[in-house]
Each structure stands twice: as structure tokens, then as C-alpha cells.
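Presented as C-alpha cells, the chain that follows is alone, the form predicted on its own.
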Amino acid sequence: MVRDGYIPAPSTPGFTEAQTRARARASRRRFLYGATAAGAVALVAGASGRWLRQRASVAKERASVVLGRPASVLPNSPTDPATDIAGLSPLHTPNKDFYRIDTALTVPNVSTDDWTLRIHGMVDSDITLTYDQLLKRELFEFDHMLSCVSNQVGGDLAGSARWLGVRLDDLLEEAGIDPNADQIMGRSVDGFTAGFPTAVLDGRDSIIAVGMNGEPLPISHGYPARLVIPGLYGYVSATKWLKEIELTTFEDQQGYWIPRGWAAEAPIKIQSRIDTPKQSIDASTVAIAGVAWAPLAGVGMVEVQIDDGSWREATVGPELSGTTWRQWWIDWDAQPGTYLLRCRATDNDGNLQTADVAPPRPDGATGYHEIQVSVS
């Protein structure tokens, strides 16, 4: 019998008609849920498969890129003290170990077949460059470190590399900057934005990077091009997978992280870090060693304190540039006991790293890095 458009399911032994109808509805729901879940799994699998195919294609394309020689070739790096001091960070951080902070859930796979870089906004004339056109311009090479503003004192969200690219000031001079523009906004293919003051066009070696440590930019570090701006934390400057540079004003636009509670202007602060020894060692003569950075002035001195003893000046390693880190070390006759080690740096202008403790938000952590070491 039909009631209100409902066709009863065959009766089930031991159940009333109402109970049979409820079981049928539950069965339909289970089927729909199962079908939806299966569809979602298929969708994710399909998307994952497409991403992997795109990654393989872009990786093959990147492997075929031949970077030109810079107009002025840097000398070979000096002997790296890290080869003799176990645990010390190297002069140049290997690409595979270089830190990453991304806002994208997946790394963009950008093919240069249809990639262009556009410079526009408050300029006299727009400029649009293909990847080949970018590579054919005069290339510039320099050593520089990047640091994330969210890096804790002593943290590892910092790295040093040898970069190759096109000078940003040359391109912007060609475009012609409106005197009223006070911000340079980088925009990524994934929508990320980072803005920094036009005041950084002060002669510092800012580039649109295409190479990192002697090879084309790794895909995860921004292939085919990214911004590298000395002296500024990455969140306001180091746009990866770059597709646009817009001249604008701080009043008109804000980069991705600024509405989220981070400072609009973010010069990197003087920092030093202890890399070695570890927290537990055997009694012996060991190295207390690490790295320090102070863009743009460069590191002039590093000191180490054990417990509440006097500060000891450390030996500092080679200075590749004022915008990269500098290694340092001292010998320590470690006897059984528990010790507190700390370090501090002074830049080449005589500015001492502050002991005041502050968290990363809004413009970078401060304080002395210290570690407790147990010697047995």
C-alpha cells in the first residue's frame, strides 16, 4: 500500500513496519556516506596524481636549465672551518638542509613555458619578462643569509647560501619608480604577498634570484625565481615562485603576514647561536662553536660565557660578506659537572647584541642563546 508517496520496503521478520522503514533509511544513509567517502578518496588520489606528474615535469625542465656566468665571479670559498669542527654549521647551507616556511599546503610546480615576471604599479612603464629573457640579463652573484622572523633565539630557521640573479635596482630603474611609491610588493603564483620599503634600494645587493649554491633554484625554494633582499626577515621580502613585483604604498596594501600581527618593517636583528657541544659530553677539550649574523654591517666579534665567568672572545671564521653568517669557536677544557654556556655577538659598527628577551612576534626574537651542558 502507498501512503503519502512512501512505498514500504518488504517486511523483515521480527520487526514492525516502522522499524523496517528506519532500517531502510539507515541503509540508504550508509550507502550515501560510503559513496561520498569513496568519491573523496578518488578525488584526493586524482589530485595527488596530477601534482606528482606536474612535479616530475617541472623537475625535468629544471634539470635542463643552464645558468649563465655572473658578470663578476666570486672567488672560491675559503676552507670551511666546519670540516674540522664537528657540529658547526657550514659556510653555505646545503640546499636540501635549507629551512623552509611556506603558507601553501603544497609546493607550487611552476613551468617556465608559460611563466612571466611582471613589474607594474606605480612605475613609468610596465616590464614583463619571460624566464629566458630573465636569464639573458646580466647576472649577479653574492653570499647572503636568510632568516625567518619566527626563529627562536638559537633556532635553526636560518641559512646561508650563494645566490645568483638579476639586480632588482637595475630592473626598477628601467621601469621608473613613482616618487610617491614607498613599498615594493612581491606576489607569488600561489597568492602570497610580501612588501618591503623602497628605501632598501640603497645600493644593497637585492636580487631576483634564479640560482642557489651553484644550481637553478630548487622547486621548494622558489623555482623559477624568487626575491632575496639583504637585511630583512623573509616574511616581508623573500617571495618565492615570484610572478609579480608591484610598486605601491604601505597605506594601500599590506603583505600576507602584516594583518596577522607582524611588523610591517622587519630588519634582521643581531643574533648568535651555539651549534656545539651537545647537552651531554665526556670530559675532554672540546670546541664551543656556532654561527652569528648581523646584516648589513656584518659580525665583528663573538664572545662566550661559561656560567657566570668572564666573557671570552671567540675566534671568528672567514667573512664572505656582511650579509651572511660568520662562524666562531673557542676551545673549552670541559671537566665533570653541569655548565651553562651562552654567546653574544657585536657587529662591525660596534653594536652589541641585546640581552633583553623578546619573543619572535612582532619583529624578531632577541636575547642570548644559552645551553646547559652536562660533562661526565
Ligand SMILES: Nc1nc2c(c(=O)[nH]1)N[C@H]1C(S)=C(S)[C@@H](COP(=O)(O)O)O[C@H]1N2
The other form holds:
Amino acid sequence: MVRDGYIPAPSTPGFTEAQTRARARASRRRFLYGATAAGAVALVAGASGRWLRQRASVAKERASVVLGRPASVLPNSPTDPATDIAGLSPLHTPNKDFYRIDTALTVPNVSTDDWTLRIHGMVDSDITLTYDQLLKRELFEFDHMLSCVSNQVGGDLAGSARWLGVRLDDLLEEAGIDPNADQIMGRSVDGFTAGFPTAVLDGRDSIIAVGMNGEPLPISHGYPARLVIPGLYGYVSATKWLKEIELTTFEDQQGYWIPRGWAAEAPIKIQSRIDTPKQSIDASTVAIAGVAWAPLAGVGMVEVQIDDGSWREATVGPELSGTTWRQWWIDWDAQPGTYLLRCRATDNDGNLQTADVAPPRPDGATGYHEIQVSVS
Ligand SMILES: Nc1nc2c(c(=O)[nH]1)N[C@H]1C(S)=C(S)[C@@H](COP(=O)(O)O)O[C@H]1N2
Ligand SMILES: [Mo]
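For comparison with the form predicted on its own, would you give the structure of this protein in the form predicted in complex with the named molecule?
Whole complex next, starting from this chain.
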């Protein structure tokens, strides 16, 4: 049952931008029909005008941000194999193409003027940082991917970026964690929450990111700051528009998606995806190519199978880190006919991606990506 003006909550952490827009339109319509016309129109117009003004001023503020140099600079990325292989995902996903998942109907426009990040809860001492204080801390860069738990096998709710930010473990060490705390909860200005185990403070390069692919964090990706925790799906880790980090317990608090039927703990599963060729091609020698990921170990090997043939080992691209995807490709002399192509990855510890088919809910899809290609 839908009440007037009631915004149905998204049912999956894979609510896409288009779906969110549709939802906003529907709720606006419902609101207009439900209220006495004139007043409601003025109210909606006023609210969206304010939002646009805020958006413009935050965009201006963001454009003037100067990010410092990281303490240790990552080497420049190698030549991207995607420049030679049409259709292959690049090493880093451009910000404008990076997938987006938001529960909020409108992207929060957060000005750093009155923004702070507060670390509190089961800690020895609270820490509150302004944006300037955060930027003045020691900064690090890391190549990490993000993946949505709602990503279907072969889906595009995943991306790779070079993040700039402050190490989470440094900051939490300063605060001093109560040994009884077992959950680190991120909370955003829009009320979204995502919690993950204190056990991920295991040396992995978790950061409070302020930069993404060489620019200040885009507004839609969480400006001024967000969490990026390698190896965990976004819904349990990657809080955007971050305003608080609270040390707590899994017994005491649940992140936004947990009571909605998603697992409380959700490490990213080994996956691989075929990006190219397309469904129908002309007979010729083409590349079968794609990306694979297996955080934290990293991808060691990718294999490709055509119909029931033997698995062939693909060439793998540069390994930026164990925590982001790795490209792979193989030449295929495609003769006329119809073929089923599949791929599978093995991580650097020798774990083979599982062939067992599972849906995204509750903790991530599995199975091999398969595409049918007709060659004429
Ligand atoms: N504030 C806030 N943070 C959030 C979300 C959200 O809805 N609101 N979605 C999470 C989910 S489900 C994912 S997969 C990632 C996606 O990050 P991106 O939109 O930058 O790709 O952000 C996470 N952080
Ligand atoms: Mo997600």
C-alpha cells in the first residue's frame, strides 16, 4: 500500500540512478495529487530551487579545493590495455562513468563550511575533524575497486578508481578502540549507515577518501568525504557524505540494508566479466576481453572457455593492486556460427571462482559470466 507523498524505500542496494529519478518523480506526483494544489506547487518549486542553489554553491566550493600530495605517491599507471582493445573496461573508471547507488532521492549538497567528521562511540577519546584538518593529515593514494552487492554476474555495478585520503587505521588508533567494539559504523549526512567488522583493521588500505581519480571527490560520489574499505561490498562499507564513524557492536546496531534482508557481513566474491565481443560480430580474429577481481588477494589467472572446449588461459593486464580489478584478454579466430563464451578467475592464493550460481541477495552473486555470440 502506498500512502500519498510516501516514498517507497528501495528494496535493493542496487537501486540505480535512473530508478532513483523515477522514484523521485513518482513521489513528487503523488505529493502534488495528495495536497491542496497551489500551496503544494509553491512548496515543491521552492524546495527544488533551494536545492539547485545549494548544488551550485557546493560545486563552486568543490572546484576550489586543492588536495595535497600523498605521503607516498603511487607510480603512474602503465599504458592502459583498454586503449588498444575496444570495449575493454579501463584500468580506472572515469568518474563520470562510475556507477552510482544512493538511497537518497536527491544527492546531498554538503558544504565543508559547517561539515565535520566525528569519530565516537566505543573509543577512548572522540575525534572531530574539519575538512581542512582532514586535508592537512598525511594523505595516501590507493587503487581500489567498489562493487555493489546487487551486481549480477556480468553486471556493471562495479568500478575501479585511484582514491586519495586518510588511513582509517591511523585515525582509529588515535581514538583508541574499546576491545569490546566489533563494528565500525559509517553514518552519512542523509542518514544512511553501513557497518563492518573491526577485524578489517588488519593492515588493509582502508581510507577516508577525499579524492577520486585526481580530483576532489565528486558530489555524487560523496563529497566531501567517504569511506572506501577494500574487499567489502559498498552497502556494508562505502558510506558517502560521511559525517560520523561510530565504534559499536553488531548486536547493538545494524547498517541501513541489514534489516532489509541483506547479510551483515559481505566480503566481495571472486568475479570475472566478459566486456567484449558483442552479441553479433563478423568473422575475423577478435579479442575476448574483460575484467576480473578477487580482493584482497588479487587476480592471478583468468581462463576462457568456448562452448565445451578446454579452458584457455588468458593474458592478464597490469596488476595495480590486489584490491582492484585486473584486465584480461585472449585472441579468438571467430568463424561463422553461434558460440557460448565463459570466463573464470583464480586469485593469487589459488582459489578458483565458484561456478555455483547464486543471486545477489543476501551477500553477492556467484557463477560464471556467459555470453552468446553469433559470428557471420
Ligand atoms: N550515503 C550513502 N552512502 C552509500 C550508499 C547510499 O545509498 N548512501 N550506497 C552504498 C552502496 S549500496 C554502494 S554499492 C556504494 C556505491 O558508491 P558509488 O555510488 O560512489 O559508486 O556506496 C555506498 N554508500
Ligand atoms: Mo551497493
